[in-house]
Amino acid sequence: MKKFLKKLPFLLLILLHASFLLAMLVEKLNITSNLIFIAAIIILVLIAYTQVPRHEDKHLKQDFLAVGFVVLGAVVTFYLNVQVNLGPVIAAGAVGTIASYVPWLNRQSKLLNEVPASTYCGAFVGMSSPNIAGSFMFILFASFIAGLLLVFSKNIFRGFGGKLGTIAFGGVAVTYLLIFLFL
């Protein structure tokens, strides 16, 4: 059981990315060069899932502080998105800027050290579009899905680029999948 426990964020992160790759399918499945290209993608994603390094490093309490941070980071976006009309590019550039400031006030705190990423990490949940994420409450429930999600992947792809939105979109997409299943 703590086999499959330690291995259920790589599944999380393969069955976004899947069903990500599954929806472009589906939506281009009458264009034959967007198919084969699409069905490449999917196959090198695979190969590449086989050579991610995995690290072995304990959740520890402050890692899920790390879900706070996201959500900070995913309210004050959507706000300066949508109430501020910043744009969601100008409003995520802003709070991301300040966060990546944030160790500068205590270098040697594990802690302040998480907070540009976990914020960033908020922020794009922040820059979805309220066509999508209607209110505050949306915004909260993804960023904290995004939060968790955030945290129990922290043992795989370090340093890899775009595990931060994927976690983002994944956060969006359970949230707006839950509402169409039960509200």
Given for the second form:
Amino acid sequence: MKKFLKKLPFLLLILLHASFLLAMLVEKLNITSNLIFIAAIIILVLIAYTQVPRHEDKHLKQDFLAVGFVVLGAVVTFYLNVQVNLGPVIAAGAVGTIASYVPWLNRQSKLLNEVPASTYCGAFVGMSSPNIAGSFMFILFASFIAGLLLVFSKNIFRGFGGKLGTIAFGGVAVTYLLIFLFL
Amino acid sequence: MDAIILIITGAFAAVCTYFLNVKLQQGPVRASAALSLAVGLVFHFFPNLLPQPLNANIPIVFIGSSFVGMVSSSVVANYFVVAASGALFSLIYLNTSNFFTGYGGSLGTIACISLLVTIGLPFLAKKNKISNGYLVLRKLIFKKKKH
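Form predicted on its own done; form predicted in complex with the partner chain now:
Below is the whole assembly, all chains and molecules, this chain first.
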């Protein structure tokens, strides 16, 4: 059971990648060149999964504070993106730039060193378009799920570009699915 | 033509972010966010700088590709690999499905996939990761040479 729980975040991220690639595949199934392109991507990604290193750090209670920063980053980004009408790129860039200077307040603090990554992860959730994320409640819930995913995937894909984005995608996709199923 | 410009933008953004992140030691978040903010602001204040489809797409490709450059130097230590991933990011972005349009984090997912593809390419694998079979073979050859 414990072994399965350790592997769960890894499987979840693989599932997210797979659903993204499958959506690409299904949409353009009749174009041969596209089919070959995506098939090659899937094979190479599968090879790469075997080379991803794993770490064995324990989860601390402190880590769960990161969820708060994810939610904060998401809400601020969504506000700048939709209400102020700056667009997703400027909103996420501004939030990320400000967050990256937070550790300067106290360099010894471990908590403050976690702030940039988790806030930037939240910023990706806030980049959602208003067609998908209708309200702030959606963003709050999606970023909460993304925050939990971020904490549980602490030991995998460390230092990989796009890890935070995949986690944010997971939060948004799960929330959208839940709303689609139950509301 | 537009596609070529976007692919070059992707490679350029990834390499710039990686340079800021690793060489200038600004950390991944600041490298990606500050560069994207600058590019986003330029295209926000000069909306007629380039023809329309490019104007809308370049900031998005730039921020997405800069996620590729957020990779740490312990995972990828080669500028060529980063540039290839950035270019691949643009290729996947151009062929992406409409199903996930507007989902936050879909750019990050593309970045992660394109990075994993270049890591999965066998001929770009790290040199110190020699397989066991190769080591045995080398031992045999060296022993024969001594005789």
